[in-house]
Amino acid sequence: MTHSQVGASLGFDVTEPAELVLRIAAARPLAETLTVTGGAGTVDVVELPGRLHLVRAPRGRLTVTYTAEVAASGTEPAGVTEVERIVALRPSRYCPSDRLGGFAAAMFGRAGDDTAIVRAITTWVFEHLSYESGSSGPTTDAAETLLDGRGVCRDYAHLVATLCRALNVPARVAAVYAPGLSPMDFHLVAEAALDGRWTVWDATRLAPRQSLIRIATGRDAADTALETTLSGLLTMPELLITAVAGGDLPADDHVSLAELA
């Protein structure tokens, strides 16, 4: 069996002692290494449940390097639990499904069963949004993306999840490493619950879904951010991501059903 290789290198400038949470570790690695080095003081790193890493850093340069080997296939995806289904039907910070119910019903309410609805939503978002780096910010939600007609991967994923929830299809987002993505970066996709399984949908169509590697899952980007600053002051001037598939990249029509492991 061939294995995928992923990695992330993050460089921070810490101007005030900081406490931050990193979410860059693959969900199910076969092997991995995490190296964190800091400035003049000691860097304290604690792994928390959910593959989170809590970092307490002194002033100065903070460098984080992560590498992992991940099985390219063979892991059976889990089914949809009742708690997951309930959470994935609720509005959230970046997915205000309660505000887009009328639009969703008018546009997609007659598309057919849940699978046809999700397929229609994803195709519509792909066709009607323009992918533009820097076109949205950290507070942009799905309603703003719909009005603006442009965004990046997180905006595409948020809009797909929001429209699904507005039509009572449970939906969430997943942060992933994405072999084949260009330029390489962290990537966000949507997952919809269909027939008791989490199916993955990427309205950007920038990378094949079959080779995506899960990092984190949540209601929206607030749950899956690669870095969250809890206290202190810092900036992240350096970010380098690598993701190499084990073997050839698969072909993806982006309309058939696919699942993340």
Second form
Protein chains: 4
Amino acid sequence: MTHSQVGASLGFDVTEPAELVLRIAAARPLAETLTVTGGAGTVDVVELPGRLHLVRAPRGRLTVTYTAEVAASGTEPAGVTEVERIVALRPSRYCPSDRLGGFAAAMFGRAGDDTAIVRAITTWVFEHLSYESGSSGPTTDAAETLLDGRGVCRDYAHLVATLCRALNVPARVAAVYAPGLSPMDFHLVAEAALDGRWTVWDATRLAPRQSLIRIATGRDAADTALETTLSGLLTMPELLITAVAGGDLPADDHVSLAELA
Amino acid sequence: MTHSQVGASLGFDVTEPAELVLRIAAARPLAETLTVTGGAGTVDVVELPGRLHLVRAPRGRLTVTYTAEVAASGTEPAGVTEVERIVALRPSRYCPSDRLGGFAAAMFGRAGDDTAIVRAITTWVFEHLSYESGSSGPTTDAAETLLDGRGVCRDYAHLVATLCRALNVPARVAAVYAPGLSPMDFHLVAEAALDGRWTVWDATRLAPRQSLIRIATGRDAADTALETTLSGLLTMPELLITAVAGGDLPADDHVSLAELA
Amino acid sequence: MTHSQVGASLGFDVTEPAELVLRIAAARPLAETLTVTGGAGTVDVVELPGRLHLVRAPRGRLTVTYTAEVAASGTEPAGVTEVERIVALRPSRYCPSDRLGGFAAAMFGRAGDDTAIVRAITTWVFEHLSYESGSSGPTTDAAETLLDGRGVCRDYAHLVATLCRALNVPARVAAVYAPGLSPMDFHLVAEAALDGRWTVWDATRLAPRQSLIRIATGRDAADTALETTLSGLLTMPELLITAVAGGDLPADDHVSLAELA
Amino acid sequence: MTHSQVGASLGFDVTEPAELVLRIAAARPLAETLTVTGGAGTVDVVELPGRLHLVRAPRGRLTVTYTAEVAASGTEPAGVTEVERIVALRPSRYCPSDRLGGFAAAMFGRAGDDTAIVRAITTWVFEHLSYESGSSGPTTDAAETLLDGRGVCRDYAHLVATLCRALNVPARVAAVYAPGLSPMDFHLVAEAALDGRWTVWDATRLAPRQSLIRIATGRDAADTALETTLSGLLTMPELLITAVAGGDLPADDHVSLAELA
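Switch from the form predicted on its own, shown above, to the form predicted together with a further copy of the same chain and output its structure.
To see the whole picture, the full complex is given below, headed by that same chain.
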């Protein structure tokens, strides 16, 4: 079987010398390249734990090119650790699970065991939200998404994770490369802990879960932003993502259990 | 048929000379008495449009006693005016209908005509909220109630009115005397405009709608508070409500159409 | 002295037969014209109390043209009635004064008498908000504006009114024609009750208050929207406002007392 | 110099076999004891990274007793790592720094360098919030605290951390034993990264920072709760905290720089 190929090209205009954090590297690549070229001065790149890249860039054009080859299968997903489980039950900025416990209990509390609950939540979110580009913003949280009934992948993932946590099912989000997604973009999905495994759920149903390639994992989008500016000033006028599955794209019913490597 | 008898006794401790507004008078009584007795100085009582009583009270104990006799039936309810309809579509403080349009549409938008929509909303609120004294506060709005899944009569009425407005059905609230309510208290219900009539809906199902006696009508609880302090300082250590229906209490299925006089 | 001249031209595309409410007529004109022309069928226009115009329009292009001549001075403003005062102390959808009482008290509670408090609030809002087109939306309330530090005239008026009410000063908003405003648009300002008069405050300081011409008055923007669609479907691709003061525009220090007619 | 002595006694009524996480152990004790005794069955205690104790308890009474001796001085605080700095700039559940950037910039943005900014924020929070037991709840976030103007130590710490992050100063919270606090309780304070050091700030000014003893560190109170129930059912009718400084309590001006070990 051939491997999956993913990549990202980012172009920045740096108007004040800047420190930025990139979260674009695949979590477990077979092979990868990262090229960062900057303006007049030196560009400094440091990899930090969690596959973050801290970049210090001078004024001028900053270009980032990343490519990776990822095994299409055969990598064993890691189980749920005790600390992960504990953290994944906490409310977070965009997943305020402590605010919608009553709604979650009334709607999904009697769905059955944890697996049935997560499946009921994900199906409900798929059926009751409408996907609209531009309908939400960077400060939108899952409570607002529930009320507004609209969102993008970020909002779908947040709402699924929030409802799971509200019913005491540990849940988190994963930023992924998503072969088959159209238009191509970075994608965000939810992961719920079931029987010691991190099962992946995508209420947008826009790409098969079996081909997703993990980049970053976190409590919510605050932890998985593609780019964060720590200091300085910049814009990102160019962004191009590529993600091609090794082999044919699988069909996904989006209700069976699946895991990310 | 005998008439309904309602009444309220309020005891205030006025620690700074105060102006307060009372909203305790029945909207259309056959007969009524209002007795206000104050501390050392003179108590001034003025009735304002909308059956508000503006009271200016000196320091000391302030006692208010109200009794009314109200026709148990035979009073023709008023129809919906154009201005009422327009105002009843606006979002308000505790009914932020502009924030949950998407949820309302996805859940109830295909229920049928306006009557079917209101009935579906009211039944859903009855089934999905749990009634818990003390679970909400004076700043709780309907969006919070939806998320929290709990509330008291005020929250039930707000949520019903908000969901109706979000689906373009004019809705408002009515503060009422509620024979049969236990424990006895002031009660708040929703009214929705259907075919030019103000139909009344009570998702708590705690008292038959046919015996309710209107006090005040408004956009939400901001308009119908039993007491509002305009200036000065006071507490209300005593409150006793009575409401006895003329004749037996009717059985109410809470899904058929009903109107308040 | 010459009179002020104001006007509005609105063009709608009605795709489903619609009922809409217009709030464009000056509150107290010397003379005015309103022309409404519609598509294939008949257009029906009814004036409702409060200078609302209810329009029933068939499919097609709907054009509304309004012009008015308004006395530049000499009209006696009305005083504050008891009911207005009571209503203007209530929290409302975009002015949730019950949520920011502590902030208001800590910041402005010791400014002095009510006039000093309103002046301190208005000056603070002028100095601490930045005016940015597009920085807020139709659901933005004054609490969000306070946190976000940005807004347009609507948000400035809401924040001033909210802080006033939180300190027990009755406050409301007025939609106005604003000679001198650039770019020309409908404008929203705050009114606070001081010594029985409705004083007007504009924390944007973008147009002299002495030339403002009242259209509508309400609790907040929910009551003063230029256009509200009650039923049907339409868009408003064209909007042109004109407002010319009779005589030279006055200079306004924006801290002295002023009233709208 | 003598060492500080801290301790906690917790009594739980476990009504369904429960898993709970305790966060009561000092971060860097010289010596400590932890005794957990349960009901009919076996109690299982596991220490997890971050000094968490995961307890599995059967039905019945569960008693937890912790004591520790901590060096009063001489322990070198750790510097700020790159990853800590990046995480401490993210918005979190109770510190929604992405929602109040405009307010923070208008109020504190021109205070000077980062140290001056943090000092200005902490002084302002001390002066503008009032400490009221029971005025906030477990879902209260820093935006609500800013509006409401009231809170307890948790709310003070959240507001300081949120305003710092909003101005791009990395900030987090620390749960601490606080000798001198009255009434004695667990305490929460803010830490801001200044010149590579985690400086500690307590806008309540209720206990000297120099004697505080770190328990847990996190983004906000979601990470530092004394007790979290993962599964099962329990109540905690008994809680007793002790914290005695080694030597006299220092005087703290609450504006100079200080660090926790």
